[in-house]
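Next up: just one chain, as structure tokens, the form predicted alone.
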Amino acid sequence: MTVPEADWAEALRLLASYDEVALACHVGPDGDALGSMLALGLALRAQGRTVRASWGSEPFEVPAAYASLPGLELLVPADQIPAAPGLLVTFDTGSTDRLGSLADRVAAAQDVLVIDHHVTNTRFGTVNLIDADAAATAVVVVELLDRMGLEVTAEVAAPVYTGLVTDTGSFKYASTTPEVHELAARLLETGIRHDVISREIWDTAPFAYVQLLGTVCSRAVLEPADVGGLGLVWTRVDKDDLDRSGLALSDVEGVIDVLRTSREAEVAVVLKTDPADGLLKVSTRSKGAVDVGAVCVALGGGGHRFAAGFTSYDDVETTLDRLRAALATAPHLPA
């Protein structure tokens, strides 16, 4: 899905046009959100602009994978984004809804620009710049740094990078394209560590989520019968397994990244209990028959062909009889 011109004009007079500018990225960020902000941020401040950026989630901490970054300088709580912004600048956020307590910045701002990739975005922005084809939002950023005519230095390069390896798996994904690799090579040019950022986010934890990856994936059901025969493993991770491990939901993400591996099971899922709130918030994933990201819409979320979300209020029975419903009748996939 190209980005028309019309939009990247507009996007460019926007960003002209005022001096502070708030950002904001999806409630709990991952790294495509929060790398994708911060590598403009940095470079709207290179430009001298006051930047401002945030999300709308509590407690408001920086994912562990992501405490070194460039740019964490520019993180704010959300009380400390104006009410009324004049320029309200979004990243990888499908809707309004996702951006939790700064969803009402977005009817109070003078502007409002959209930056992401989901095909499900509801386009809520003064201005839209929606790649579907991109691999992640970061790339869209990278070409909109690009038309500015600013350079990719490496302190704007880490959180690129960053939401590049994210939303790609570390290349593993169907969304790795030979222009993902040419970014990558363009990224690592400017000196940055990849070693270190890959390695913070893929094979880094406490040795409480070891533990309680053991507890998670003992409770694990295969159901092959289920996804029209390809297969439906899941698991969940309770209020209680955060409370006494000492996590957050955040921690617990690698979870459906190992559950996933089951050979038997097209499909992997991972329900886990918020504390804040009591609500089970659901991952999926897919390798690559079956179009999650439908499936997920259908239940309120949204995301990826491969890889989406929904928050549900039932319990975990009620949850996935809902699931398996939907996945029931999902659409599948050319091989």
Given for the second form:
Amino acid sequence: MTVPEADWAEALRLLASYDEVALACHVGPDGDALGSMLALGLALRAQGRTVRASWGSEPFEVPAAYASLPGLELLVPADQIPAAPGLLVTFDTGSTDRLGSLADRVAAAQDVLVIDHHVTNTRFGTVNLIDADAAATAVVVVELLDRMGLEVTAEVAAPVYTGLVTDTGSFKYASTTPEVHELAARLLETGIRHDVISREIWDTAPFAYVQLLGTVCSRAVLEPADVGGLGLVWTRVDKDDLDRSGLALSDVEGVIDVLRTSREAEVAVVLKTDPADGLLKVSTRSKGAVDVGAVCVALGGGGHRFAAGFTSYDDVETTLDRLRAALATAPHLPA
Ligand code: AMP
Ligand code: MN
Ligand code: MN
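Pass me the form predicted together with ligand AMP as well; I've looked at the form predicted alone already.
To see the whole picture, the full complex is given below, headed by that same chain.
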């Protein structure tokens, strides 16, 4: 699903028309949300534009894994994003609710450019650059920079690479195409420290996280009869767990990557209580047989076929019951 030429042309026209640009990515930013936003932000700033970038959730703190990225000086707290921006550009955000406190800027902005790769994207922009086949939003950003004639310098390449490695699980997921490796090669040729970037993302955590991993994995439950007999494995991360370990919600994103290794379960689920609002942030992953994206959309969330999530206003048990029911009739994907 490539982006129509007319949309690229419109995007270039929009980006040429504004000296000041507001950038926003989805709440609780991951490497792709933050990386694709910083990459375009840095390239626009190098052109002399005024760039403000943010996200609409608390805490307004860059997750430790991304704290060494170039361009963090472009970030401002959400309330410093103009109430009615001329041009608002959104990244990795499938629907306006995923902008949190910045959602109101969509209606207030003169123009909105949506840059994304979620198949569930609601196309809320005046112009939409949505490529559901792209491995990451960062891939779409590079194509945009190329079309704008802007150089992908080492400074720009580092956040792009961050988006690419996060969303491909270090080039492991099915989304890893020859083009992904070609882009990675091009980024490495700029001289970025890909080893340091990857170590920060995948191989560095506070000792308290290692201990928390033990706690939440030892309480994991395997339900072989669920998902129509394909198996479900799930666990919780409670507010208490975070309080005790001094960790933020963004620090425990990797729990699901350990849980989903369980051979006996097609689907893995982590229910995390967000200390900011007390709501359950539910992460789901499938091994490829079941479309968890469709399941999460039905439960009010979104995502991709094999990695998706939703926010639940119910308690753990009720949420799990709704999820089990949806998973029992989930669309099966071709092998
Ligand atoms: P996560 O489990 O948080 O790593 O998210 C996996 C995928 O699901 C990502 O593509 C997210 O953007 C998407 N996602 C997670 N939570 C939500 C939500 N509440 N609404 C829409 N999409 C979500
Ligand atoms: Mn994301
Ligand atoms: Mn993404």
